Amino acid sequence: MGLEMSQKAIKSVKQLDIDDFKILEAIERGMRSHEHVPVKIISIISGFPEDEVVFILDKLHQLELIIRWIGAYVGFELNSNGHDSLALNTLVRTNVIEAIGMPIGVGKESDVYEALTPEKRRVVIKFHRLGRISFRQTRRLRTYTAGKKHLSWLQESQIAARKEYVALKRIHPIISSVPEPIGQNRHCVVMELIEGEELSNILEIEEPTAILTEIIEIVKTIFRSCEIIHADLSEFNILITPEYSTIIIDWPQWINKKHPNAEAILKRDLNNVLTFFKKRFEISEDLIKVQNFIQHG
């Protein structure tokens, strides 16, 4: 479903002009205070006459970029296609990417596509989609929505993308065991393309102990030098490259090591990894010793 929506947005971007994007942006701004944005508000934000707004809204609705709501009044909101179109247009206009290619994967909370920069570098673009799970579950699981009771799916996805980008910007200059961040707009993060296999998919490996040792060292470096804890670490977001290097991905849930629950969250991350290695490769490490090594050396 998500990948299909992104492909619609990719096609639609080519059919939109400057005025179309201004109306999409006006709806986006209006959604900060309205669940369904009235035509009058869209007109005020965009500066376009209402009759022109209505004409453009009809076009956007036909392209399946917005949702029309009819109740006490007629209102509009972005759907995922419209949100994607705004982000893609900005990333192209600011020379972050030049083209978007084939889908790489879809998850519960994101879609990932291959893309090209203007320099023809192969990268990935990740679309955060927190609305794919229920808002209640999202807020229960996500640290970055704490205390924010009225966030829309659009706002939550944008916060997730910004948070992941911040983590990568902080970590990558210190240790290259995360993707290099290249750009970010709205709910999208553009980053280095990593050729690798999810650890969860690897049934056999020559030196699993060495891989586990490397993961622990990476977690330690990021904890001590960057003051960051992944907060969702498991075999599903650890990649093993063809050269047997380890790359840790998916950083939107990260917390600072000074967070009140930092110790418990670090322990949970480590327990996930150690439990996997024990079940899959019969390697046993003491959780408390590993945690003490990371925190205190």
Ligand SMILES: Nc1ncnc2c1ncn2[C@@H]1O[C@H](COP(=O)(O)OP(=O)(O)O)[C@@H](O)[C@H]1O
The other form holds:
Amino acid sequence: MGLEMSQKAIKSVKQLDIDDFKILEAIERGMRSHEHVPVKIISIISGFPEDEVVFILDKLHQLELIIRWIGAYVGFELNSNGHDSLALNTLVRTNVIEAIGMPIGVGKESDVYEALTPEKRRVVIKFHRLGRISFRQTRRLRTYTAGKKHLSWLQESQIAARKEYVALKRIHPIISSVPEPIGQNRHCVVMELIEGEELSNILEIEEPTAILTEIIEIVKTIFRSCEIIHADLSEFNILITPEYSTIIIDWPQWINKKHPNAEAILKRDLNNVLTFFKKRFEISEDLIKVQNFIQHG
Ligand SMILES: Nc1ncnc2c1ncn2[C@@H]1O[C@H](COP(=O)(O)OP(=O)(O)O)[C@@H](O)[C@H]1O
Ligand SMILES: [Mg+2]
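Hand over the structure of the form predicted in complex with the ligand; the form predicted on its own is what we had up.
Whole complex next, starting from this chain.
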């Protein structure tokens, strides 16, 4: 479903003009204070007269970029196509990307596509999608927004993208074992395309011990030099390149090493990795020993 939606957004962007985007933006802004944004508010925010707003809303509705809500009053909200269109338009206008290509991954909380920069470099665009699925997920995602109430899927997705971008910006200059960050807007992160296989898909490998050692070294450097703990580390978020480099992806949940639960979360990250290597490759490493090495060794 997610993929279809992003593709629809890509098609829509080409059919929209500046005024259409202004109305989409006005709805987005209105959604900070209104669940369903009335025409009047859209008119005030955009500076467009109401009859013009209504005309453009019709077009946006036909393109399936907005939802029309009819209740005590008529209100509008963006759907995820509309949100995607806004982000894509900004990323294209600011020369971060020029075009978008094939889907390369659908995660639980994102859609990932190949994209092309104006310099024709192949990159990745990740659309964060929070609040798409279930309860279990929303509970987990509370960590992004602790203390702040009533955030919409729209705001939560944007916070996740910004947070992931911050992690990549901090880590990549220190160690290139994460994708290079290229740009960010709203719920999207543009980053280096990693040609690699998810560790979870690798059934056999020549030197699994060397891979495990490298993962531990990377986690250590990121912990020590960047003060960052991944907090969702597992075989699904580790890519192995054809040259056997290890790249760690999927950073929106990271925490600072001074976080009150840092030790437990670091331990959980390491335990995920060690358990995988034990099951898949029959390599045993002691969790406490590894944890000590990262924190103090
Ligand atoms: N920079 C990248 N290069 C290549 N593939 C990627 C990249 N980022 C993500 N992917 C692919 O997309 C999938 C989902 O991305 P991920 O960042 O793990 O998000 P999610 O939170 O949805 O799991 C990954 O498992 C991977 O296969
Ligand atoms: Mg992932």
